[in-house]
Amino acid sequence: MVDYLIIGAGYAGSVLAERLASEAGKKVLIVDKRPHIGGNAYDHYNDAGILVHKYGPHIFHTNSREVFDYLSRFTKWRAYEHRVLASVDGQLLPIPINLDTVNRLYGLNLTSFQLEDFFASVAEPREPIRTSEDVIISRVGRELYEKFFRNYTRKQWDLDPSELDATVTSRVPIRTNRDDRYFTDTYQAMPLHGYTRMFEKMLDHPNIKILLNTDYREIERIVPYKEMIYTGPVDEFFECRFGKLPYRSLEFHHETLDKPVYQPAPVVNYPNEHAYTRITEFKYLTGQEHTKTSIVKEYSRAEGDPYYPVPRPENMELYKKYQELAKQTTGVHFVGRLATYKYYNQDQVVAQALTLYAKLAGATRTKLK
């Protein structure tokens, strides 16, 4: 008998399980039916020896001293700040936009006040804003969008922004002064051996056992547990009862080039060229000296695993079904993005499940009292 049977490897499940197992003393079995641990924070090394992200690249930074106090038991970190170009007519130019964005692309000299009053003559005001093309336009006006967002976003998600929820690019900044990291956070880095290593450290416990390649559904019903973590898709569990639940999922295409360097930042968009959503080169991410270089280039599609879900209106109300049926269902535990249909971060998630493992373990408390 196991205490918790906890399904999927990813940061909820992984950081639910240490917590279980290394504070309140729980046994613990984690099923993924991937072969391998870090759901799809999982890193490894190429056949040209070179680290890189299995499922396009995962950039950690967060806010929260709480959950980077957490993570740094298991492993050591390599400051890293991100930067993200776009490709926009002939140029490779700073997104987030910002000050520098705009004087290159017009030719411009513009200081941060001037280019305040520049966005404020070229913004449309929406009022109230719904949609992701109304956060973009009543900022920095049309032709800016046009340029940076709306093929983006259409190639993304398969959608105009105009019929997208306001939170898809409300997520992206604009700003007026010179800063072109992508993020801001006050705790930006990568783990210095890998997210794998960080994951394995964090499960190397004699209470959890791990399960891979296997389907929960084919041993939940032959090892016993006494309540269950779920962090897969919410409509998957219910047998989509009500439906399917839309997901936005990724193609990665991965090329090992003899080169040390392919382009000059860790990520390039291309949101008016190419099949593809952007480019990734690992390198500038986890700092390893190599003389080849490994890219991957990312593809948006609407079947495959499920990695963003879809913000709309109707999409929501779908998921209010599931959510209800969820909080139903005694002993299992519904945590993560795809079990709350919910984009989040990586620290995020890791926030979530330590806020799911302090009620956990408040209730184990209670009932010994």
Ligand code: FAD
The other form holds:
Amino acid sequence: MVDYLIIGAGYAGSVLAERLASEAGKKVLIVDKRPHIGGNAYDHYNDAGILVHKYGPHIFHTNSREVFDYLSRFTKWRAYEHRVLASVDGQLLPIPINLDTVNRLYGLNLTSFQLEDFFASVAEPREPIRTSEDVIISRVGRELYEKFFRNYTRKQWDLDPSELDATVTSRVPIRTNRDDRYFTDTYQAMPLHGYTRMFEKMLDHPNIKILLNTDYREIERIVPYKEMIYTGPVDEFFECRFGKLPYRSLEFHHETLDKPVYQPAPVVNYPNEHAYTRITEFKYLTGQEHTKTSIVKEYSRAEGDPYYPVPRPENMELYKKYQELAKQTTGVHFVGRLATYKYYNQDQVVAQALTLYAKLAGATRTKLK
Ligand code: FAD
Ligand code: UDP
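Show the form predicted in complex with this ligand, please, the one above being the form predicted alone.
Starting with the chain above, the whole complex follows.
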């Protein structure tokens, strides 16, 4: 009998497996239907020997010292600050929009103060800020919104920004200085030997058994366990009884090119051209040196593996029904991006998993008393 059957070997499942096994002495079986651990953060060396992220670019950043210290037990780090360019009007311009973006786009020489005035002159006040359109138009006006955000968002979500919660485009700040980093978090780094190596170390414990290539529904009834931790899509767990919860999917087209460098930045976004949203060149992220280079193009899809919850009011309403059902399901704990239907970054999932662990450990101690 295992203490915990954990569904999913991504961040949520792996952090809980590690904590429960090595801190609480529990016996854990972690099951994933994919042929590997790491969930969407999985990386591997491709045929050319280049380290690539199978499910699109994963850049680690966090303001949480607790999360960074926790993961540092399993990996060394390579300092890395992410930068992105957007292809707009025939130029490659910094995104997040900053002073250089506007000056280069319009051939101007504004100062930060002048840019603040410019934004104020074109911004359209919106109150309250409810949608992803409101966020951008109320800050930089319609023209920059249309050049950088409108079409990228439609391509990525198949929805107009006016149909998506403010939280989606709020992920990308607007700046009046020259800072061209994508993130400003305190800790920004990539696992020195890749994500998969970090997960291998996390799960390397005699109390943890790993079963890959297995949907948990195949073994659930034949493996005795005390409690379950579920990190897959919450609607699937309940056989979509209230209807399918929308998750956005992606198709990743990986290519290896016979030249050392492909593009001038780690990621180039294509808001207005091409069917794909962005191209990532992995060697920038990993620091690897190689005579060839590998890139990935992302094509957004309605069907396929679930990658993104779709933040909009009607989906939140539907999720709440599943959340209520999840609360009533004793002996099963729901955690992670798919199981709690939250557009979480890696660090937020680690934090959520550590919080659940603290709760479970607290509960275990109470039971033991
Ligand atoms: P997942 O990694 O999805 O793990 C869930 C696991 O459950 C999967 O491996 C799945 O196979 C398994 N599973 C599901 N159903 C079953 C079943 N029935 N039986 C068995 N196994 C099952 N975050 C960042 O911090 N920085 C980034 O730059 C970044 N970029 C991203 C880019 C893309 C394209 C995507 C999609 C996400 C990105 N993220 C990024 C977010 C990051 O991937 C997630 O926060 C994190 O991986 C979520 O971990 P998780 O454990 O909740 O879910
Ligand atoms: N976005 C955009 N243009 C860009 C970059 C982002 O319109 O050049 C919008 C788009 O809606 C996207 C969201 O902002 O889905 C969040 O961007 P982020 O880069 O955080 O997306 P992720 O890396 O999670 O796919």
